[in-house]
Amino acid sequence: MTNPVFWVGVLTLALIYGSLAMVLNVESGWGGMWDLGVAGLLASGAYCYIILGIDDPDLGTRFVPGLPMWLAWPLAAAFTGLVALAIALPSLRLRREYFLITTLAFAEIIRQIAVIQADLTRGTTGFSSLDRPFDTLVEPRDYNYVLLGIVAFAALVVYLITRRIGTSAYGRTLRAARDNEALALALGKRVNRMRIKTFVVAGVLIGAIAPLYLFYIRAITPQLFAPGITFTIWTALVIGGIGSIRGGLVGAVVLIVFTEAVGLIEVDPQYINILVSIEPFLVGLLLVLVLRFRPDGLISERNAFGTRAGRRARRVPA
């Protein structure tokens, strides 16, 4: 408990899941489109920004391409803005489950390739010990709380993207068409365009904020993009409130805090499986507690959007 490099850890994690989450409510809060990939996006950033920036001959890939953080990071953002729009062309076409089911499988299709094309992912082994910025300027053991600078300044830049998106003409309409397709039609709404843009843009942002989650974790292995990630970022959102702004941010600081805390607890090494599976259990019991009981999560996009009339207005009797 009284170990803050711990807790630093822990908060980093948590902006980072935070924001994924956040960028996730922009396409699936707002844009009702239910995506099960971001697995996929996030490996699709990952590997995208890792492989461009490879400068040892030693590592056995085929490209050495050595490129600069500064010109890998949005080159990998890029990437994964084209392979989001690759999977949304075909997978827009279908409906809610099936689109769902489609973005599932685009983003093990990705994760499998990760494993197969070793002459570029190093398959199974992975990278491990990456550059990471400003590592030159501090010393090794304080480089965590400059880590937690970087990724908090990019939590607070994702926060004013999504709130900027949500709250202009563009996050209303989006929100209209997922509440009415339609309707949104019948307005001349282009809701086909508009949403492949939105899937595009997450992917944008999915794919910026994925190197940062590789300066947390320090390595990358095509296991770190199994669908469980994908869920953890969906429970965070559905604990903070799906469709409010700040929602993602603040569900997946409660469920990272609620879940690393339990790393904390000393155990018998014997009991060792028992405290690996405390993590999904608490992650799952939230989930389920939170459905159940409070389903529009702890913020609610009632109260992100309505003014103070509507949240005071009570069901008029039809």
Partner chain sequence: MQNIVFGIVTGSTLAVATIGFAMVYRTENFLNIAHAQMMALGGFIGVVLVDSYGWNIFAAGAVTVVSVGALGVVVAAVFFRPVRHLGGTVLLFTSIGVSLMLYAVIIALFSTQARFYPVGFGGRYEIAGVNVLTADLVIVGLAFASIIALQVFLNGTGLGRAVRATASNGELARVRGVPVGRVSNTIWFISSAFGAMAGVMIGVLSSVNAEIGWHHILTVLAAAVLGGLRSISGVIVAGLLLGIVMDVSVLYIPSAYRPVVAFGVLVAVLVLRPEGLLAVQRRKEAAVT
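Could you output the structure for the form predicted on its own, given that the previous block was the form predicted in complex with the partner chain?
Only one chain is given; partner chains and other molecules are left out.
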């Protein structure tokens, strides 16, 4: 029987991916900015957090600020917001596939900077055995439960923030500009400025989530931020439902639990390599089945907003 701690770790990872998917939904699902650079922003926040917290000169880095965790965390979020602004200013002048390619290129540039600037990031060696909040208060074997609580609280905060954005007048304007940009411009909406603001807000949120990812992995190397992480987040969002408020979170839980459950299938040792190679096929099959029978995802945008609007309409007296 699988150890409960294993499933605690799976749920923790699912909530981290779910938080990132909910943020991606704000800029892509509602803002119409199909971003393939999530991994780059995640790397920016993670490395900023680590570098600001370095307090050991023996690590060989040229910058040893030694900031406490509670200060390095918000600074990492703010820095990621600035990186998002630097990416948004040139990228949002482009549309469709050109925007996709540009954001993907920026993410890869950020990853290569982490490799090249070894005197700051320790290159491909990276950092390991990272400090985590409250890790001295519990036994190491029990820390997974503490981390699950921290990540669950963070996911709730991200959900409330994204839900507030989605149901606000700002969110409605975002979706209107996504569906008919010409009409939004004709009504006097500053669409480009609004999209830049949304991209920066998403960057800040991703930068705030980045330390949680480090607490789970307990190490950081440039390879952690390969494009695969972006595609995983996108897959979770598509499964859950692009444009829905809870879709990213639900999709991430389904995707991560399904992936880990496949890995638990007991096979003869000589067939292990076959199981490993078939895992991406099964994930792809899951995605195809969802798109075939639920084209809008498990939770559609129409249900997320239309039902709520309908309830409000029914409460208005005739």
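Here, rigid core means the biggest group of C-alpha atoms that superpose within 1.5 Å across both forms. Positions refer to the first chain, counted from 1. Not measured: the values here are computed from a predicted model.
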query	finding
Per-residue C-alpha change between the two forms, L36, threshold 2 Å, rigid core fit	no
CA of V290, rigid core aligned, shift of 2 Å or more between the two forms	yes
